[in-house]
Amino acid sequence: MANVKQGKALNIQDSRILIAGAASLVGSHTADLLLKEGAREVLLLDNFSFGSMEAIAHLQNDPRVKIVRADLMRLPELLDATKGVDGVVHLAAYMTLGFSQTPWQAVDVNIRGAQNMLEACRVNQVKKFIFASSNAVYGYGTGIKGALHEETPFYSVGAPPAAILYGASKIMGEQLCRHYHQSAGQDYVVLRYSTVYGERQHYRAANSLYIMETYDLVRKGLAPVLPGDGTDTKHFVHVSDVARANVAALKSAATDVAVNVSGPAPITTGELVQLVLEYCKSSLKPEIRPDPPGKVRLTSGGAFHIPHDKAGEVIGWKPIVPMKEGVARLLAWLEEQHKKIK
């Protein structure tokens, strides 16, 4: 923990926590664990534009949830909504599949609603604001290889617009974090989250819903498809440990820093798939089929992995789900789904 600045810690128990962005994967997550840990009332506000109301909807019932239909582009309603709140966990964004098909909106939500959300937690004196962000920090391309640590550079070489900007706006809402600290005093941790998945995945992340693509392929009885050579790397984290993460920032003194949020281990396309193709118990062999133009796939072309040690250093959490059982529970999940639509 050294060099690490020390600020507020949260006692979960006697808190009230707001979850910006909270009818999602990570949102519904995050809420299950807070009241499971014995949180005093959480907070669920969302615009539900991208949101969907049957991921918190094993929620509604209990009596320290409260659901705030609110808009991060609306100042006065974040005011509102802010006040007598102990901490917030900033996950409302636009995501890179967005950036790809409404930019302005993106550049909009992602910048000046994370700049909204930080100044309404500095009116109302909010003690901690954790920002999601993500390894995209980090950039896209054939210049991604080795170790990310949370040094490294942007990166951006020949990567899709989209991708570029979503990570630019990334590295924006953390710099905002910072202003708020120097400014105002306003503590924070920033997770650099890698790509999550997990139950209740959503279709707007273009990594982790190409798990799914190949599962409704295999299922098919179609041969996967790999839209290179099956060597690109991936590094998946799964949604429980995302959870875990937000509620051991919440919890830690720590204050004014970015920490990685990774899986066990990174993992090859090819990998990906035969893990894909073991659960469906499928000797299908995957197709080598390059996406068509303009697909936003993020692919790294080079092995690359993101370590998670100053994590463990700054808010004591490590990843616990390896991907072969993460897998196995999205593709039970998604079965499930399934059923429920027949």
Ligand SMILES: NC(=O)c1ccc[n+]([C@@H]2O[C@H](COP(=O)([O-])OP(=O)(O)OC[C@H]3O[C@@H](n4cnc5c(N)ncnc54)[C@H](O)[C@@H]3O)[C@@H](O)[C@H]2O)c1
Given for the second form:
Amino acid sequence: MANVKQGKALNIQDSRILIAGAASLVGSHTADLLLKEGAREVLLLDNFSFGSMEAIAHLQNDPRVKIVRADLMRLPELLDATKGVDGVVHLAAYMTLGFSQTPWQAVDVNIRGAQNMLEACRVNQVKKFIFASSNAVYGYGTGIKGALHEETPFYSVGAPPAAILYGASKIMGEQLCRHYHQSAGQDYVVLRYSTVYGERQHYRAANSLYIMETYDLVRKGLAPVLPGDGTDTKHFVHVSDVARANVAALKSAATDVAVNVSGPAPITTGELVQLVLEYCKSSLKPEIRPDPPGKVRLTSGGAFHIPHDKAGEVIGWKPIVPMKEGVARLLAWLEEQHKKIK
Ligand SMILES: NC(=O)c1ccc[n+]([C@@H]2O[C@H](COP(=O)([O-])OP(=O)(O)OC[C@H]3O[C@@H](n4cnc5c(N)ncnc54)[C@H](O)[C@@H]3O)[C@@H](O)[C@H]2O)c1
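Having seen the form predicted alone, could you now give me the structure of the form predicted together with this ligand?
Below: every chain and molecule of the assembly, starting with the one above.
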């Protein structure tokens, strides 16, 4: 059993939980689960800069749901929104693609935005803060391999600048949590998600995008593209497992700790393409075509995996959705979306 500091634990049924950056993939699934577990109130905060009402439309008639249009860059709005709140799940952030397109906003939102929310939590004595970090804190340097456990240092040699900026911004966010714990006693848990995928997937995450790009090609009868020889590793986690991790962290007394949140097992790009082909019942053969220069994708060039044993010990969580089932769920959802557009 890991030796972990103990702080406040929330009883979900008695709690008002605010999700910052709620109108999207992780936020909407976390809200679904909190409501299912009987949360007293769930506040869905977003500035809708890239999330959309569509992701949370199914929740808006629930009397326990309150939609809060607010911006992480405006501290007064966060001070208002966090009054009487017991727990915050802090998700709103730019990812690698966002850092490549609009680095100004990305730096602001990921760093100052996290600090603003921690400050609002301090002022309003929010009991528990969950910070959505990323396995990008390991740097994804060329040839990274082996187990990326929680003590693995940042190794970024050869990684694209946007990926390094994103990882560094998450390190800043994590350390701001530690700072607020040390200076103000703020209880927090950092969850380092690996690549999240699933229903309500958006097109902003470089690696999950690959599943949808592959599917779109196969559906058009075109050969799926392998950016390398197919042995490159990815470690995904299904969004329903991520939502379970967020809720487990709120309920756990653990504090001042960071844990990996990854899926049951890593997968190679070759195996992933095969899963999509099987789902589509297609006999197309993948074509090897290296990514064009400047394409933002977190290629590892090595075989790595992200152990999640510590999350089991610290917050009692482990993933349950295998890749084959998760990909089928994502693609079934995607097909539904295509039908709606037609
Ligand atoms: N999706 C992944 O593959 C993945 C992997 C690892 C970590 N993460 C982390 O998980 C979190 C959630 O991921 P996601 O894919 O659901 O997020 P996302 O990229 O869809 O963004 C979440 C929401 O934040 C909102 N937002 C952006 N700027 C804001 C601001 N200034 N004020 C208020 N709201 C703002 C957006 O409108 C969006 O709805 C992020 O912190 C991300 O870094 C995601």
